[in-house]
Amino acid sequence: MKLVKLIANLGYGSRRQVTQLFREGRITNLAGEVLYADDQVAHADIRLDGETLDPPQGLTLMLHKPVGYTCSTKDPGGVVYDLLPPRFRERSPVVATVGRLDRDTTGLLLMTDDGALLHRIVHPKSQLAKVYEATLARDLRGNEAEKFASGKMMLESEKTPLAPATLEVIDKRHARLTLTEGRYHQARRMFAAVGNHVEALHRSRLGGLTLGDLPVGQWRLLDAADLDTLFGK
């Protein structure tokens, strides 16, 4: 691939303004040397400004979502991708949520321009946990754990049941419930269809992966060890 359509599939700007970059003289090899449009050289060894490039298709990132932003590329309001560097953004394939959190929901979102792995881990059979910690309107009844776990709770306008699902109470308006599916905003209907409602929503796990110690509105690339830990590797 010519590096003009390399860099501009990364979403460093058009290919007219990535051969503008080039004859700026922008783009170098490790050693300063300026790189020409048709110089084959290792992604790893390029660098623009002196930086180096985002990684190649294949990216996937973390980011700890804020309440207030969506999981879309438009909205009146924030979008998640306001989040990245605006290049994330123009990338060719796309960088894509994997699955989606609601506005005012926070927490651990994954996206990836790899669509192999973004279906591996939505498809059903993958069953990768979803832990939720949620903060309730109304005390919790002490009988929700019961009706979760029975693999026959049915929601509202749905024709199947849900697959069983684990809730641990910590306190009277706070619990952890843990899901292998992600029906359409299925914690909040899942606390709804027990007479409850969600008034804050939390993801902290999704199969092996927690967010650690990265803050709110932060992102970091992710590893081959990471994807390992999500799969429980």
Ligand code: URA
Contents of the next structure:
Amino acid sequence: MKLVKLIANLGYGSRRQVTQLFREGRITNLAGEVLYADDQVAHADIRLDGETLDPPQGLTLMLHKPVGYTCSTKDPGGVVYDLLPPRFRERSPVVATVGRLDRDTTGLLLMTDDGALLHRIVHPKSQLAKVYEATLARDLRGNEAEKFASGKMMLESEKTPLAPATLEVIDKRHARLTLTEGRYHQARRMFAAVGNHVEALHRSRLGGLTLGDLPVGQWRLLDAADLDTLFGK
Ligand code: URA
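I've shown you the form predicted alone. Could you give me the structure of the form predicted together with the named molecule?
Shown next: the complete complex, the earlier chain at its head.
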């Protein structure tokens, strides 16, 4: 790929703006020699103002999502892209959220520009476990785990029953819910269907991946070993 396209695709500006960077001699190789818009040079060997470029296409990251951010590109109240470098919003292909967490759900959110990987994760066949820690407004009654595990539970306005889900009761107002599907507001609707209300929801695990010590609001790139962990390899 020609350098002008490669660099524009990483969100550094329109092709016209990136062409200007070349004209100004700000794009060089490792040795500091000026590169040209039509050159074809490996990503790792390109420098802009002497700095390495953002990660190449194939970027996957985990974000520790705080309360109050939506998984969309536009929302007056704040979006998850606000927590990433501004260029990440301008990349082509886009860095998309892998599924969604509600505005008020916290925890592990993956984002990627790799469409095939995204589909592999969200596809119902993947059966990747999504683990949620729920804080409830009312005491658990004691029969919720059985209902959730039944494979017969129906949510309002849905046509097919939910796949069996696992509920681990921590105490009367706290439970860990493991889902293998991702229906709209699923965890909140499941607790509503058994007469409860979720006050706080936190995703602690996706497949084999956890947040580790990643602070709230921070993100980190995932590597091949992380993806193996995700898929339980
Ligand atoms: N279930 C929900 O209700 N909300 C989420 O954000 C994720 C799962």
